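Given as structure tokens, the chain that follows is alone and in the form predicted on its own.
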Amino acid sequence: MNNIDNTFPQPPKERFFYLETYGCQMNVADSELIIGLLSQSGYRKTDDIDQADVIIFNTCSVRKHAEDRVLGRISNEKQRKLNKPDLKIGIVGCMAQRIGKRLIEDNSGIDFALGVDNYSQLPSFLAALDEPASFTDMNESEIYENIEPEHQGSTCGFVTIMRGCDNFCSYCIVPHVRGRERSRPFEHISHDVESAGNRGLKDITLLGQNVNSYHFQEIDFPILIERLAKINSIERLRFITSHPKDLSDELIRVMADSPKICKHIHLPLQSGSTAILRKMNRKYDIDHYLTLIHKLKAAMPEIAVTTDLIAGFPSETEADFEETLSVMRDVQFDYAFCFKYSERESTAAAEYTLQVPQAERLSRLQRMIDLQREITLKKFQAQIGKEVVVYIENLSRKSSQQVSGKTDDFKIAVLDGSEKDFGKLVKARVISATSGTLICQRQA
């Protein structure tokens, strides 16, 4: 696979860019593209803002608040021009995509916005920064096939195999912002994955709005994971996010053979209720859900379940709630990420009827959270005494004597080490646990 051909024009200097990334793990697989694009174009990042000739911030859309912190950001670093008159400030990704034209417009402090299929333009956004601010609309063709990303993970990698989504929740952003479903070749995936692991990338994380719908040519999920198992580079294999309607037995096969991909599956369940469900446009109802758990957890009895809830959905009544609750002490989910609903300008949620008010969100919000914690807990506590094997990745946060790292099963583990354990896998025993945290004793 080539890299990027360098005829983009090259800074005129030495420029740096400073790169803040906000949202989920395909923002940081994005930020992980741009890092190197900007490298390959004679950009150099800087960890220090005051540095930067150029700020960049990688925003998410999903939730008001997201967009609300980055405005924050553009409003206080915007001061730094009156020192630093030739700095420019810029927004990509999904929130550049939904409102970048209008914070132009509008003389918000910004002077470009790419969205998240033109990041190709950036270098020459970047040569021509003393023109006046501009936007770039959707190039929804865009893969990016011929860029190497820069991973920032030093133990840890992010590949994303596919962009944007078809289903069009009623609740979501992300067709919207990121455009319709297209998968990449396989064999430049492939060759990322393999890249990654040969840099000392042994945790490789598989990244689509919807894993489940790949699909290139005569390969479909299941045969692409079952073929980047066999990569000798790698040690685990994990992917994220999969969707309800799409999960297929042959996937859950797969998963089940190979020893390589990690036992542990995040499957959003959004809601508890059947008629919630069909008013988000989630194309399953319960009773579905709950046998895809069933076969999940038939095939490979350890394995851990993820999910996303939303509380407080247009309609929602009190009794729809109760049978979220229900499902939750129903399936014990390993973790769960909560949510209060949050309107979307765009989606069709955001013109129903019947809006909960606030106030009703933020309660069951934290009645899900309080139930969530107690499973959690449960679940944290039921490994103590088990040998696990964790993949060390940092030190731990608490003390430098220390690692941390995740079990195959997606728990962040802690034992004690130091900076050579990274990236190896290591047995260990687990002595006690808390709601987050397993703490581990080195096993010989």
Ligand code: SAH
Contents of the next structure:
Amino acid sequence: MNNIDNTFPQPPKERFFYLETYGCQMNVADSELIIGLLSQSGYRKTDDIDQADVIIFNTCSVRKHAEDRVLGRISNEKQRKLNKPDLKIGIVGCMAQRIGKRLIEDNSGIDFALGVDNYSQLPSFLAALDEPASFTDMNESEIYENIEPEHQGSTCGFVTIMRGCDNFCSYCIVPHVRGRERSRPFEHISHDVESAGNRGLKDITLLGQNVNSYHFQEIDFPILIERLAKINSIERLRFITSHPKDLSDELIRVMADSPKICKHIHLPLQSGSTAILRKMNRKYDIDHYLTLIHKLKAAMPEIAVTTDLIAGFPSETEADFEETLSVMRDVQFDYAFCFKYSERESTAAAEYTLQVPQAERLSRLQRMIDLQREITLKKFQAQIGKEVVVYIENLSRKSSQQVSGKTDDFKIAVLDGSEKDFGKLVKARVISATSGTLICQRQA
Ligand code: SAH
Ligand code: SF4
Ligand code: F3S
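Cool, the form predicted on its own is there; where's the form predicted in complex with the ligand?
Time for the whole complex; same chain goes first.
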């Protein structure tokens, strides 16, 4: 915030850190905090791993695959110590919280592990790099009010509005590694959004594991977002993630009434079977979910809905799975992130008997992905002929004469342009579509 604490320990000589980020947007935002913090503490960020004195992995534990990737990276990078004995490798984030201590004890190649919400200690850790490997646990009340994040993008930004999660969905590791839910004060969030906008980040996404339960004094989420949407320095406001059990009519009203709030909602369904939702401890049934979809579309006919789905949760039968496919056909999600269930130690679902065999999980996942691909293609093709407003973010990957960006409803769009268009809102007409991109023509 405004009065940054500049008393963090400074390194004895110029030191470079290299940071690699895994997991969700929360980790991306935390990496921006870490970069801000280390830069204020005299360290320099490098994108060249060969130059690094410290390599930091900001890790994710949500599925086994996420952890395996980082373990593979550590095992590759630790070879560098043969030629550079002073090099230090550390992990932060959710996996550091979950198994950091174990990894240090097992001599897996890391020199430090800093649990979630203890990043303020990172400069002291790095200042004492010659000490033996160490682990620091989570600080459950941390909300990082004295650290200014260093946004890495130049057009879009994340602003964390709350940390932790109290929902304990039975499959999920997040509440175990990120601690209890806490909301940041309104003034701090509003300061962050405004200053991000002033730095040219016009498309802001508010982050929380369940933004609908944001609460600070008398301010709940609809009040928060309605106030933030009045900030002049930004053009677009988005938020993730909404838990269906807490999505209120008032939020739908505020979304419909505020032109700056994007007409897109990410509303994780997880399963189309009420019996499975109960075992997942999601606290809603399919009727409730479909009623929400109906209300959202009634208030904002153009709204895009995206979701998360899990295939092969314990005890999921073929009939349960078919119910998920059937809800996917009914709702016609614009996009769905589909995951194969992964047991996470210490979560309730890992103890359930009747785990679905891996091969079956995989084949259900594939069926889900195939169905969603068809639906997404249809949804994208339905945009052909429409006028959209694209916020230009990058050069297109395919051609340097083209730029890409997002529509208000979170679809990637490509059109002719150049770097001069970055950060501009451009009117365009959709002329064709694939299942991931709208091809557009600029309008006068
Ligand atoms: N807080 C958000 C998302 C958290 S994790 C929410 O409530 O929606 C992102 C997604 O990962 C979840 O929505 C879920 O679909 C998936 N996920 C979480 N734990 C999982 C597990 N053990 N196996 C497979 N997918 C999982
Ligand atoms: Fe995990 Fe559920 Fe919390 Fe989302 S709401 S982070 S899925 S426990
Ligand atoms: Fe996010 Fe992965 Fe942690 S999804 S909250 S980085 S476990």
